[in-house]
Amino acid sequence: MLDKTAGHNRPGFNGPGYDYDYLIQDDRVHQSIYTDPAIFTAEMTHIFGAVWVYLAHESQIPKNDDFITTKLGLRPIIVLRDSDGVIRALYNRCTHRGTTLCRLEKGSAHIFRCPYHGWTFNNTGKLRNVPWPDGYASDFKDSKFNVAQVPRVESYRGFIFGTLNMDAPSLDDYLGPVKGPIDEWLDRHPGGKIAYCEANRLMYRGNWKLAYDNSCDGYHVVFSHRSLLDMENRLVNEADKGMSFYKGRPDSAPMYMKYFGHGHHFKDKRPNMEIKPGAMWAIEGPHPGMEHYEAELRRRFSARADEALDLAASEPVNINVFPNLSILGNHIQVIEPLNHYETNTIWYGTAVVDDEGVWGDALPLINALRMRTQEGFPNFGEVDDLANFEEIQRGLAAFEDEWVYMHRGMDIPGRISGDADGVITAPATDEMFMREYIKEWKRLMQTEPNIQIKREP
């Protein structure tokens, strides 16, 4: 059958906007939302204008003065946390040519001098001196020439959001239900807090919905992530290491997902284990040299050794904070998008805070076992996924043959619940996530955000 509706006479294209309630239907979504400059562009302020978008980790700038720079969707930006210990989002540019100001991963500084023509400012933001200024006739008082700052930066239990829409809703009420599940990850660590380590940093030719697509989808693991699969169970007979518990009949599984709105969504796979002191490690890949350090530990501590062992294992969940955060195993997952068709992932191990002493001088050995745990998946699993989505990217240049389906477990009596809160569960592998999430873009890419900078006075 011919299918007349493909081409550039394409009814979603007409005019001189975009008909979102076209491209983004109940079972399917339009290639162009993937493949559009135009929409991308559109996204920078509708979706990573307009929303709390993560933006560090309170790890990463500990004392006054540190500083870290990053991104909000496209703007170059600099969270720190100033001499006063205020955490601040500066953007990274001169209020003079516009150049950046920064040009360093991270570092310590309580003032930040323009590479290009020497002006300085305090790391407040406010401009503190230019060079030969009886060069100019103008008041260098004016608040103007203080460096743009995100207006709304607000941390919750370390990650540190920042948001340029006045309407958002306070950071709160945008994370709502997802805060459960970081709370749990959090609160199995002593004090319920943990630290950034170094990042593996990975780029792939692909829009960066995605990987936000991917960050939830149990459907793909045991096609996609085979040779992981075998390379976790090489070395045991019973073949239930790592993310085996995909295999058979996963949606028979106790695992599920939940979607909690605002585009945040959540994989259980812990009902999967038992409920007992060391069910996490048990389910931990091999990694060369982990005997060593699990002696080690069984050691010094015996009764206790599971419980340290536990918190070297990867958690087995997947939280997910619209647009670009996921919190997976052990790991912190950033999204950067750089244009339609590129994208970062930059994923961040993560080491146990102990500030009361509860391990002693075991502390070392755990974070040491616990980084081995996190080289596994950015190394060998999420190459798997880099590759389907660069080859999505090439799939979907065919633009004729329009449309992307997500409906897997739609209209099926029983399968999907919801409740009271608006909170919707189903099985480990439906699409669920990825139809409510879209619409929540769809309706973002539909709204018109309050978006302001601020200065110093």
Contents of the next structure:
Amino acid sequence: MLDKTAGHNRPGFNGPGYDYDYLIQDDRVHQSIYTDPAIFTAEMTHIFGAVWVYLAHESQIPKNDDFITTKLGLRPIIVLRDSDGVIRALYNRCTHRGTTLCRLEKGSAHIFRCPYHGWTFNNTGKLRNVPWPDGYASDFKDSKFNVAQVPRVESYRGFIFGTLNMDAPSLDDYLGPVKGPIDEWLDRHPGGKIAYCEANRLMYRGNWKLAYDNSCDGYHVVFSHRSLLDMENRLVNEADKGMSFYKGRPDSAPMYMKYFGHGHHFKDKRPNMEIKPGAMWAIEGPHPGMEHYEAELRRRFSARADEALDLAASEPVNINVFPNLSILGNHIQVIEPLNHYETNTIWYGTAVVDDEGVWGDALPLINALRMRTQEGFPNFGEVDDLANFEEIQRGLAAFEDEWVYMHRGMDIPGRISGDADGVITAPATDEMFMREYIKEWKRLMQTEPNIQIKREP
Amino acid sequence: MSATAMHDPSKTSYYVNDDLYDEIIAAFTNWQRDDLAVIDPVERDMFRRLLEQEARLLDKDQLEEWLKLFAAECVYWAPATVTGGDPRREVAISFDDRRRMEDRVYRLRTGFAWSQKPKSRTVRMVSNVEVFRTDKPNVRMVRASFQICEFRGFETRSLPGWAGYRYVEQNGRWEIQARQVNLLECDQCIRNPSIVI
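Structure of the form predicted together with its partner chain, given the form predicted on its own:
Below: every chain and molecule of the assembly, starting with the one above.
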């Protein structure tokens, strides 16, 4: 049968704009949302310019004057704690000629001096001085010379977000029910806190949404990660390590996924295991130092040792905050789009911080183990997912074959349930979360955000 | 014989403990010193030959043979920061013990490691080999620059860096006890880092 919609005359591309109702359908999406550079450019305004975007974690800028450089979509940004302790997201752009002001990835500075002509700014963004001002007739007290900044910057329990959109809801409302899993994830740590401790940094040649499409996908696990599952279970008799609970009949396993609105979703694999201390540790595959540190923690804590070991074990959840933040196991994964076919995914490691001294001098033992447990997935799991994302991007170059399907679990009576708050629940192996978040993506692409920048007065 | 020798390091990991971390961190601190440089061309050539042999085994995908170059209790460490840091407090690109090195080889051999299907073809260049004495007569530190040219996915890329080796003379030969791989791009996003670097 001939597919009459195929080719350049397809209806989604008639007229000046894109017909997003054509590109995003109930059960499938058009390949161009992954391959079209013009759609990518529009996303930098309609998605990354419109919603609360994750920027940094407070543990990266613990003291006044600390900064890191990052991006909001493609916009170069300095996230900092100014000399008065206010967290700001400055545009990394001199107001004079547009030069980036800061070229370091992190550091501490109370001023930023432009390397090109020496214009100097306080870390509030305010212009401090200009070399040889007598050569200008203009008034440098005019706020237009102060560095632009993201007008709305807020933290949720250490996670710093910013939005350029004055019409966006509050961060609290934007996050909504996804705060529940974030709270539970944080609260399993002493004091409800974690700190970043470097990262496994990866890049792939594929659209950024391929990573977000995968972030809650329970269908790919036993296929994409087959080598990891085989590896983790090679030394045991009963294959129960790692993500082995996906084997057999994962559709009817107790794990589930939830869609929370605003593009956020959550996969909870904890119901697959018994609720008792040590249950998470029990399914950890082999890691360097595992037997030594386990023996040492058991010697010191006997009854409480399982609790300590669970802190080194990976929490079996995927908490995905649209568009660029995922809490996966103990990692914070940040998605950084580079262009329509290249993406960075940074897997920040997290360490336990124990301000109250709950674990005393055993804290370094827990973290020594936790560093090694976190290196496993990026090394032996994520690399295979990224290879598959790259192969999707290659496959989609067959552009007359227009559709990418995400209809697993759809139209099966009794399979998907919704509650009064609009939260939707489905088996962990369904593609429900993809269909729901991409509907939100479509709504945003069809909406004009009220983008503004702020400057110090 | 080490106190943990009763454990098979291919099966369990008791030797990766605070003493080992301290030993490794100390060994890789302040070791590239002219006053410790080995001048003897015979000894230098012997280590150069070991590095060239290693590069050949990796290029020819003889990973099981490559594993045999290492001491039973060994470390393969690729830091994610230029300074290397303390691997107990920061994650590395990888910090493998013997068992995890064997895991790594096992995974690549499953046939389901999609990041290496098809496999990369590599050519490794090793140069600027320098050998340094330590305070132990049976321990040497070796520094070498490397460039891995890797062909995969219709293109060839370059992964340059330098490696530090801690060689221990035992069992009648020089064995690698620790190998620190410092990629030039160690703290940047790297595409498909799935070969042994």
